[in-house]
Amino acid sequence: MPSIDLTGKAAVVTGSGRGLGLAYAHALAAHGASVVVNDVDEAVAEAAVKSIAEAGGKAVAEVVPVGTAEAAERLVNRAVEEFGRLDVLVTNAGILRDKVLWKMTDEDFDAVITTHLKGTFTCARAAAVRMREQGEGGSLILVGSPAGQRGNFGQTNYAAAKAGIAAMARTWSMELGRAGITVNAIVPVAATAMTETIPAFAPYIEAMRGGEPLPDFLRKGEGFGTPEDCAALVPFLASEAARGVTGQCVGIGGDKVALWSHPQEIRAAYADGGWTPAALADAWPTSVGAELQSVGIPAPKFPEA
């Protein structure tokens, strides 16, 4: 089994004061990386840094909301000032403003797009500039979501941002390949403050926090576990063991890791001279429309009582 050693590398993890982001920061530090922890709450950020130090890692805090170019520069500059370099960026920061389409305000939409999509763009741009200047490659690890892969009811803004993040990972993997910078999107599924609000999950999460393990139908069947279960993917993608992995969307949760497919044509039909609306209506049911694709995140398959 290859050794995952990130000694001498420096990482920035946005939104890493708690939850999945904190798990990513701990995992990177446990494998030798020095970490810039980021959060909008100073007390939360400092507590995260303390927990990493107590576990034997090295970290500093940078308190700033991501989204602007100025915030991105602050994060990259802090890594360089403290650790002399930047090798890994994990764009985890995010917020939710869930509403159905006809109730979602411009402010709801803009806030989520700014944090998730523009925040990923500005931070990745600043990191890419620094990594290209260093000339030693690097790793951009963008955080996606099943909502961005399949859509999710009430999450127009969030699903759009996460779908855009997956597209940016594919695009940047091509643009940064010559510089030796890998770019991947991860698709985590874990027990967090968001998922514990789902009534069907709540009793299992509560039992887990009481010391009981999650059942196999969740850990294996649903790929659902703790934030720490998702964290292993981050140091792997940041390591030399993953130098050949780029432009991918990789899901992880519980006991499961999976590769998401990229969108591609699955059926095609042809008409000499092009199509008319009537010809499309005639051919559709038995050609390209014979098996339409599903949408939405599949409901968990809970065992019968």
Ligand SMILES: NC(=O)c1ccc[n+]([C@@H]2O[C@H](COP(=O)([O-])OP(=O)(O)OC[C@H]3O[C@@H](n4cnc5c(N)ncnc54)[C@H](O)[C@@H]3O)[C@@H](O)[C@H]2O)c1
Second form
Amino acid sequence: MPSIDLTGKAAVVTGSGRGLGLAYAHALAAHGASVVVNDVDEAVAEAAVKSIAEAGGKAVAEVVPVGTAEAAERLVNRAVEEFGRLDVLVTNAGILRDKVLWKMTDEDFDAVITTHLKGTFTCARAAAVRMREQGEGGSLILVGSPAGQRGNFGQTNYAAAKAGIAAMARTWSMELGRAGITVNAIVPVAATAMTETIPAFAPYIEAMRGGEPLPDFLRKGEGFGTPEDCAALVPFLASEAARGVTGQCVGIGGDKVALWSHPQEIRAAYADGGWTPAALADAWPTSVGAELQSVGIPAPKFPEA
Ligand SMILES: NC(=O)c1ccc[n+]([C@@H]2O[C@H](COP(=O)([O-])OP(=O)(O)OC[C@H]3O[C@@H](n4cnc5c(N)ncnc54)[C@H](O)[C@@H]3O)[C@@H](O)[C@H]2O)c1
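Next, report the structure of the form predicted together with the ligand; the form predicted alone has already been given.
Next comes the full complex, and the chain you just saw is listed first.
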């Protein structure tokens, strides 16, 4: 097996005081990278730095809410001040403000868009400037979601932000290719503060916290496990072994890793001189309308009782 060695590399992981971000920070440090832990919550950020140091890794905390250019500058500058460089950025910080469209307020929309979409944009821009100056490539690891890939009931703001993040990964992989900077979006699924309230999973998460292993139908079937299960993807994407991997959306969770397709035209029909509404109505059922696509995250498949 190839060895994954990130010795000498420096990483910033946003929102890494708890949950998936904490697992990513630990995994990067365990493979030799020095890590800037970021969170809005100072207590968890400091605890993360302590636990990484106790595990033999190197980390510092920068407590600032991502979402502005100033916060992004602070994170990149901290990596450069502490470790002399920046090689890896993981834009993981996130919040939820779930409501159906007709109840969602401007504040709900803006808070989620600012943290996820603008936080990813501003941090990636600051990191790209620094990585281009260094001239040695780098890895931008963005964080998407099944909700962004497929849409999800009650998640207008979140689905929009995560779909935008996948689109930015594709765009930036083209723009940064010549600089040797890879850009991918990971699509994790794991038991965290964000998902433990999903009623269908709650009893299994509770049992897992009590020391029971998660059943196979969750780990394999749903690709659902612990944050640590998702974390392996981050050092891999940051490593030499993944230099050729860019512009991709990669799902990870439980025992499963998966490549997501990008949207593409799947069926076309043609009318000489262009379409009229009546011609569309006539041709629709037997042409493009014959392959209407499903939406939403498929409901979990529980084993027969
Ligand atoms: N848990 C899942 O199954 C799942 C699925 C798909 C995507 N994700 C994504 O993974 C990421 C992490 O999710 P999680 O489940 O670990 O969530 P979490 O709530 O457990 O952790 C998120 C962390 O981000 C921090 N944070 C929030 N806003 C911030 C900001 N503006 N600046 C800095 N830090 C901030 C929080 O304080 C928290 O520590 C999110 O982007 C989330 O959308 C999670």
